[in-house]
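Take a look at this single chain in structure tokens; it is the form predicted on its own.
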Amino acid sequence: MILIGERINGMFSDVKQAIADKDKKVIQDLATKQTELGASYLDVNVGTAAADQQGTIQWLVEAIQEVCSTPICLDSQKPDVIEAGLKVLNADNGGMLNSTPLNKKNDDEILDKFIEMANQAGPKVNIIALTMDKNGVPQDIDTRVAIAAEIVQKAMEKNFDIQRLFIDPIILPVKVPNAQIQPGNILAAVDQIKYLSDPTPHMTMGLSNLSQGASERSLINRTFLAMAMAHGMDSAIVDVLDKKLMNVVATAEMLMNKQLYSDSYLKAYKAS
């Protein structure tokens, strides 16, 4: 399971603290933690903690390199933002863009502008490209699955390694009136869509968007989780500090076969 860790997102108080004042060592912790706990990349966020988007994500990919060798993945919508980040991404590294749409009312070149980027960075950044288009987030199966196919046609086209994309059906809150729908939707579309293509792309999402303002919010997650591994689920932007739903991931693997089995089986996979 490739997992990308969430933590170091401007929308989490201690994160947007440490922007404002420049205390590299809070970034640093989180990335050596998160490093530590099984994360395959550092999710890089600003979001709406500074102003200064481009400074600021050059701020954070800086500290984390200073630290850790673990590959970040630059998460915004804009272009300038992940090109900022980019120069001062070591790609050896390897790393991640996140996140494209397939395109945006006000940018129709969205995800050929992505494409372009990951493939100047090098052959070890991919892309993580949204199921979502000019019109918004798609709320049915279908619409999931046909844009994921353009996304799969326009890399093809662009002679984008499929096996560097990422595709992100896009899980909404449960809690939002009427979402209740969703997860059952997002799961029928990964089951489409990693048919599109041989190989087929990675499948990831950002699961904690899924218990937005929900209580128990770690026990939706990882069920969540278990039930989209069982799909075809290969990633997914988590929390890895969270020590339960990292136990999920553990054993959801031995089950199916990923891991081998021994009574010590959650150290072994901690270690590995």
Contents of the next structure:
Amino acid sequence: MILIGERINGMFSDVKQAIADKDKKVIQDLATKQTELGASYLDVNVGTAAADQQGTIQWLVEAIQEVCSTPICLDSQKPDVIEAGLKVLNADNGGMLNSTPLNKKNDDEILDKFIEMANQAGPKVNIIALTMDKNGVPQDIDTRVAIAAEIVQKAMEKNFDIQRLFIDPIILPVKVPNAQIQPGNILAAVDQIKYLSDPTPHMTMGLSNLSQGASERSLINRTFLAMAMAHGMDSAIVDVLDKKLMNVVATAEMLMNKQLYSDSYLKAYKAS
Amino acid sequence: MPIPDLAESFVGAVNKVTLGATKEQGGTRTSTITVGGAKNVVYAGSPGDAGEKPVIAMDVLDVKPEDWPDILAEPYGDVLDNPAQWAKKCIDEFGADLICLKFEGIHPDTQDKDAEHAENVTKQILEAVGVPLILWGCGNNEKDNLVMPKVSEAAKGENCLVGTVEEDNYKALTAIALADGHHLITAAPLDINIAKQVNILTSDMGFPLEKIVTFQSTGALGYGIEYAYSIQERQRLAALSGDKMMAMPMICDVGFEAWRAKEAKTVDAPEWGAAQDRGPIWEATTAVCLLQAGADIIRMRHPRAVKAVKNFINQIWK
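What does the same protein look like in the form predicted in complex with its partner chain, given that the last one was the form predicted on its own?
Everything in the complex follows now, all chains and molecules, and the chain you saw is the first one.
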């Protein structure tokens, strides 16, 4: 499971404060802690924490790279913010550009721009593409799959390695009225997106969004994560500090025969 | 549209393990041996993925073997009651890469020899040959826990491979191997889940995973080799998929197992072919088969089988 640690995001108050105070230590502690707990990538999102998004993402990336070599997932829907992040990113460690829709009302070429940026950054830099287009976030299964198909096709046209492509079918808060059908739709879409190409693109999602505003957030997150993994989701943007969630990841991988069972398999998973 | 690259690519590799310590490294060995490092399954991938050549450890027992068939004992002539000369013959004449000293004689059911005996034999062999040593207990937990720590101490600083530790008996030997600077063999009874568990348990005691070699138990041709084969293959695949708890090189006990087979040791069976050839063939075939499942160190006994297997290794791992 490719886990992307979600904590370095300006939406969290500690990160917002650290950005305001230019306090590197808070960011660096979050980076090392998430790495220790199993993050394969560290998501970095300025959010609304600063007006100067470009300068701030660079400051965050540089602060993280001072203390660990975990690949960074630059998180912004604005190509110029991603581009600013890429200027200071050590792409030899790998990286991720998160995220682009298929197209936007005011930017028909946004996916092309992301692919170009990833290609220029080097062979270890991946892309997360959302099953979303100029009409917004689709609610049904078919539109999600259709958009994913167009994304895959575009990647192939641009000679972009499909194994560097992560498709995010966009999970919405389950608490929103009439949204309870969405988790099932996501699973059905994942089932179909897997057959779009061989090799298949990776599948990822911003898991915590699912439980936005709900009670039992951790329980909702980890239950759906196990369900999604069984359907072929092989990545997620998650709170790796959530111990119970991480135990679910280890157990699901073991039950899917991706990790050898041993009585101490939880410990073994953490070690690797 | 680009043609996708469908070659299997693995994220992990088998650990590289170096046995033996030279004078500069605090020991008295004249050479060291490195095994492991494979980044693919045997035969697959580029030549660079094959890792280090597998090696052959010839068995030397601490006491004269009582039940060896004549065909197996004959090439050794009169050295079988002298472990030091026995070891020297294995290296000088039979081309063994290293020596596995097996303490058969300390077992309560055989000669029940004491720790002093085991220490002495260890020292004699260290003096007689310059290659790295494997020091292997008798299999009786109680006796091994009594004797093997002394053996480990007698070879302190020589960076030997000592074993074996098991799920329900690992603490004593793990602690002493750690203290004396040796590598460790973790053993499991043809059970991959237990094998992983032993590695986790020893690593919990602070023993470095990079200094472990695993023994999954061996079955000879016709006597369960398929279980040993598939478990070793499974371990290799786990190592390649990045499972750090299973990324160790593997050792097999081919000599002992092959020579237990009636096809190897029965003399009076002309319909099975010439008796002098059958045993060595049985041993060599078992070894070659397990090498293809990913074995890194093979314990062997008959010099003709050793020669044949060395020839195979040299042709495959060029």
